[in-house]
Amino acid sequence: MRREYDVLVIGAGPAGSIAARTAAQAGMSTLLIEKRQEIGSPVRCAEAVGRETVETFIPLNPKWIAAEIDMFSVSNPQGDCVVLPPIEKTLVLERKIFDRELAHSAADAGAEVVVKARAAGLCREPNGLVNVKLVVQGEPREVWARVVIGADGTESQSTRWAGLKPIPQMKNYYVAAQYLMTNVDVDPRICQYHVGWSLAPGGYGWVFPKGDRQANVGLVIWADPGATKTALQYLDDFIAPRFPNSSILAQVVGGIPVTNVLPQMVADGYMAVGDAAHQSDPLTAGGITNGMQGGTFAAQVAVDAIRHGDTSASYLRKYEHMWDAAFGRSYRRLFRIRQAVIKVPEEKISQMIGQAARLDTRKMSLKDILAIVVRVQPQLLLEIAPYFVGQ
């Protein structure tokens, strides 16, 4: 490990690996560190991605594709079900393998990859370099970088060290719980969504097939300090009647901010990407390819800043502008739609799904969906309509 790098990336998830690869491909000396001893573990998402989007970052490889999805279904607690084609062809990943492949591509591009290397602090020095304190294999180390990219996830420490404000209000958090289950009898080409506040207050449940009668089964709920049940208890109640003969191979729990991105994603010599920057979808909390795009933008700006000899926050703010041009308007809409939807009573949501289930989904149009909303919950349409004509 050198003493000094052009770019140091904290966290070897998809966002961090893509950032490191992009910087290294541009000729920057790049260090990618991962605090865990194994890249890709533990898996902390439902693992679904858009096929065409992910293919722009890495060639498709069967070894990290667990399932290919043809349709999505949306169900209410009464059993009504709407089956729809996905907006984009969808894959369910083997994240452990996928993440390692991305880190491997960063190393192939020239980045130095180090595991069991935890960032323990950072500060920008008068000469413009960022001093990063590390603990590598249990031993303290220090390195310096012209730009640090924080991709250290939802529990990001680097954002706080950089002086950003990463902690949103509790109401803008999802609490997630998921099992990898085996002996699950589901259609292997349909991703299921289950909506109902009695199942998952303020959130939703999912069943994403992974082939060989395995599936990720999970849910997210609104973070409520007064809740009497945990996300895991809701998940146990969800799976008990649906998969009574299945077994659990893995379990994961965690928090996901659904806030739109951080108000500021940059500081002098620093940029946040992926979950550290709250780049997960404000409606569904999906974040794999969003973070990869954020990592690309940040690294491109880092390369430009280093070449121009200006790594100040004012220069790095180009990254925020790039993100906003690509995602800003849609993210603002999705955030406000989620705020509106969680106010709708469960019986109204169930009615909308029930009425949609009686339509021929092959011919269903936006007009049909709006007609259902007007009949069942016209206030919802009034709340979200302005966000489709404005910002």
The other form holds:
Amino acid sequence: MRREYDVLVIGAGPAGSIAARTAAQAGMSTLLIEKRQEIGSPVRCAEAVGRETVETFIPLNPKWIAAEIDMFSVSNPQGDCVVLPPIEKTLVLERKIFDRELAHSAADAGAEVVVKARAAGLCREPNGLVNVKLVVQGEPREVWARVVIGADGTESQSTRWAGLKPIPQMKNYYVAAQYLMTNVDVDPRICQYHVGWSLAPGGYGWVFPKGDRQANVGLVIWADPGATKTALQYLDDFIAPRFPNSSILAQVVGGIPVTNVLPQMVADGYMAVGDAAHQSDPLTAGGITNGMQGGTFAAQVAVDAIRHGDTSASYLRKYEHMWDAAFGRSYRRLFRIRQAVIKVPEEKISQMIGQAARLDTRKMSLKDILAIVVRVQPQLLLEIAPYFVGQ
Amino acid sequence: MLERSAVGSTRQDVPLQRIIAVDYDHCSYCGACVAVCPPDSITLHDATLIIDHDTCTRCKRCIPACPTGALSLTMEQAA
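Hand over the structure of the form predicted in complex with the partner chain; the form predicted alone is what we had up.
Entire complex below, previous chain first.
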């Protein structure tokens, strides 16, 4: 480990590794630190990504692809099920291997990767360098970087040190629980979504097949201050009737902000990416490739800034503009959709799913399906529309 | 914020205090509680969750944010 780097990336998840790789490829001296002793473990994710999107970052490799998905299904608690083609062909990943492969690609590009190394504080000095206090293998260390990229996840502390972190509202915070289950009898090419307030209040459940009769079975709920059950208890209730003969191989839990991105993602000499910047999709909370795109944009701007000798927030803000051009509109819309959907009574959504389940939807777009449902049950539209007005 | 009461106290000179307690048998060290803590009183190290009871305001936001129910507000003797 050296004393000084152009770019220091905190956190070797997908967003951090892609940021480090992008910076290193541009010839920047780059340090990528990971607080855990093993990159990619423990997994904290449902592991589904768009095939073409992920391919723009890394060539597809069967060793980290657990399953290829052709269809999606949406079910209500009554058991009605709508099967839909996905917007994009989907892969279920083996994140443990995927994350390690990405960190490997960063190292290959010339980045120095260090595990069991956590950041313990950062401070920008008058000369423009950011001083970062580290704890490496339990020993205190100090390094200086021109730009620090915080990819330290939902529990990010670097965003707080940089003064950027707003605290999410509880209704915009998902609490997630998932089991990796085996002996699961599901169609291995269909990703299932399950909706219903009783099943996952304010969120949804999923069954994502991972091949070999295994599947990620999980759910997200909103962080309800009045809740009587934990996310894990909701999950146990979800699996009990559905997978009575299956075993649990792993348990994954976590929290995901669905607030839309931080109002400010940069400070002087600092940029936040991935979950640290709340870059997960504000409706589904999916965040792998979105974080990777954030990491790419941030590193590109960091490289420019270092070459121009100006790493101030006003220069780095270019990253926020790039993010906004790519995701701003769709994220604002998805955020508004979630705000509306969580107010629609469960039986209305169940009715819509029940109605759509009677159609042969396998070759239809979501828009076509909604159009037919509305034609068959026009009163549903009238009942649901008010929840969306003003959003 | 201190709730002063000698009832249930094992040592009469040390008052009971309301604190957020971690049930380490249930905690998965996922950090879900960290992101919702306004005063940044929770830190997640390698495999330890540490709550700073001096800065904690007992706002209880961390309790529903925990997927496993490992956090609760309990009465404990102050250190």
